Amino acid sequence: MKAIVYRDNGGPDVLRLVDRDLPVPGPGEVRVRVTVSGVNPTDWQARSGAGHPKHFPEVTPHLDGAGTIDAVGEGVEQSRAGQRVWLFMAAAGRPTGTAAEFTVVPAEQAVPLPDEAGFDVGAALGVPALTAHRALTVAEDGPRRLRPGALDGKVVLAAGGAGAVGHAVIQLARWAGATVISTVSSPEKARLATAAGAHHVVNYREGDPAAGIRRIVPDGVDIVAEVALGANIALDLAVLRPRGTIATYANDGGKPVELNVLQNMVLNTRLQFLVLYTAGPEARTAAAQDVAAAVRDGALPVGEEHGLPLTRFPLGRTADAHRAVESGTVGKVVVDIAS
């Protein structure tokens, strides 16, 4: 089979297209013929060695993807062979991610993909959707699981609604019944956030964004799903309601975070940092189940018309796919595996 590998950390040029033996699923595992592989910032960060120690002599990257189970290991129901699935955390603690024609994962990390959902949808779930679910389920006054109605009466602020996680936050929050506001940096990104389903969009580079949000929701925001905490903390606190939650999954731009302790004490702010690797198996399992339900309801479509443009590369140009993600390409970058 064809696979992308790297043996040393470094820039995109360390990625190589090679031939490898077909992997064999072990007990509790399934082998998946990958159709589309999703690329996330964490994939290039792991490749570069930024905060992700390399544990294997050779690594096939990418956590997310979608395809069809073609073989099962001992202890897995034979009926799963032939099942369309989406994958999450494929390369977490393992050397074999989805940037290959075939990959092997624990059976529970291959989630059934409904026939009406394309492989592009499946490849865009994983890290973005599970992260979004986590951000929406950590509030003191909020639900621990998502379903239609779970966020009725709640207001969610999706920072960076044109990004992959922000897009998933908008879609999952809408599906669960929240009023969704998104902050963006341009009219084009405003168009994408609106297409994703945001009820209100605020350009934070124009006028007074905090006043604009307060006009929409005078009582404040219940949950902020934050992508750039250092840059946005002042805005977040200006619009947060008492006992509200700021769930931060990144600090784009790298600006240091400065906290006004008294302000946060008065608000009873919950500041939740999150990353999937250490969220724990129970949280990841719950997220996968709820995201699967949202997919069955048709709540997580992708494509520019749904607010998430797709930028595609063939397997042999996976290095270019990494460059695209590193350079901040808007939307979702995917690698087409199957011809």
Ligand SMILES: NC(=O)c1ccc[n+]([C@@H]2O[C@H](COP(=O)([O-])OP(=O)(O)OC[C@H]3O[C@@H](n4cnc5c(N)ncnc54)[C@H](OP(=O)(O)O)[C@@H]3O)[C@@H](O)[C@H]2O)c1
The other form holds:
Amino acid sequence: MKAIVYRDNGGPDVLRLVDRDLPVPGPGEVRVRVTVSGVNPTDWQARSGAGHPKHFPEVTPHLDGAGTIDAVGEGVEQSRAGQRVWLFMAAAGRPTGTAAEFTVVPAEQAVPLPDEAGFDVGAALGVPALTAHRALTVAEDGPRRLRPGALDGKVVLAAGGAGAVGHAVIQLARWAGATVISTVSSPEKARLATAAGAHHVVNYREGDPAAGIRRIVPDGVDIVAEVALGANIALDLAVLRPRGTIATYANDGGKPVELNVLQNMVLNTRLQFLVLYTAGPEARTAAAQDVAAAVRDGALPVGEEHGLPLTRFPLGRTADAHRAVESGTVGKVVVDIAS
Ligand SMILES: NC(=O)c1ccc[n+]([C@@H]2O[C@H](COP(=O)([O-])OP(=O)(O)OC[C@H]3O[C@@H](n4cnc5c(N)ncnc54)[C@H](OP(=O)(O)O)[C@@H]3O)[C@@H](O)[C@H]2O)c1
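Having seen the form predicted alone, could you give me the form predicted in complex with the ligand?
Whole complex next, starting from this chain.
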């Protein structure tokens, strides 16, 4: 089979297209013929080595993807062969990600993809949707699980709603019944966040965004899903309601976080940090189940008309796909494995 591999950490040029033997699924595993591989910032960060120690001599990158199960290991129901699936955490703790014609994952990390959902939807779920789920389920007063109605009466602020995770936050929060506000940096990104389902968008680079958000929700925001904590903590606290939650999954821009302890005490702020790798199996399993339900409801579409433009590369140009993600391409970058 064709696979992308790297042996040394470094820039995109360390990625090579090679031929490798078909992987064999072990007990509890499935082998998936990958159709579309989804690329996330964590994939190029792992390749570059920054903050991600490499545990295997050779690595095929990419956590997310979608395809069809073509072989099952011992203990997995034979009836799963032929099932369309989306994958999450494929390359986490294993050397075999989705940038290959076939990959092997634990059976529970291959989630059935309904016929109505295309492989592009499946490849865009993993990291963004599971992260968004975690951000929306860590508030003191719940909910712990998402379903229609779970966030009724709640206000969610999706920071940077034109980003891949921000997009998933908007879609999942909207599906679960929240009023969704998104910050954006341009009219074009406002259009995307609105297409994703945000009820309100606020350009954080114009005027007084906190006042703008307070005009929309005078009682404040229940949950902030934050992508740039250092840059936005003052804004978040200015709009958070007492006992509200700031769930932060990144500090894009790298601005150091300055905490006003008294302000946070008075607000009874819950400040939740999160990273998918260490969220724990229970949280990831719950997230995968709820995301699967949202997919079945048709709540997580992709494409420009749904706020997530797709940029595609063939497998042989995976290095360019990494360059695209690294340079901040708006929307989702995917790699086509099979036509
Ligand atoms: N913790 C986890 O488990 C986890 C999971 C997934 C991703 N991440 C991390 O999360 C970050 C985003 O990932 P992604 O895939 O969503 O990337 P992406 O598609 O490139 O989106 C990033 C978004 O952040 C926005 N942004 C940057 N600075 C902002 C600010 N000060 N205020 C509001 N929005 C801001 C950008 O919009 P503008 O440029 O228009 O501001 C952009 O829309 C990356 O650092 C990634 O590594 C972490």
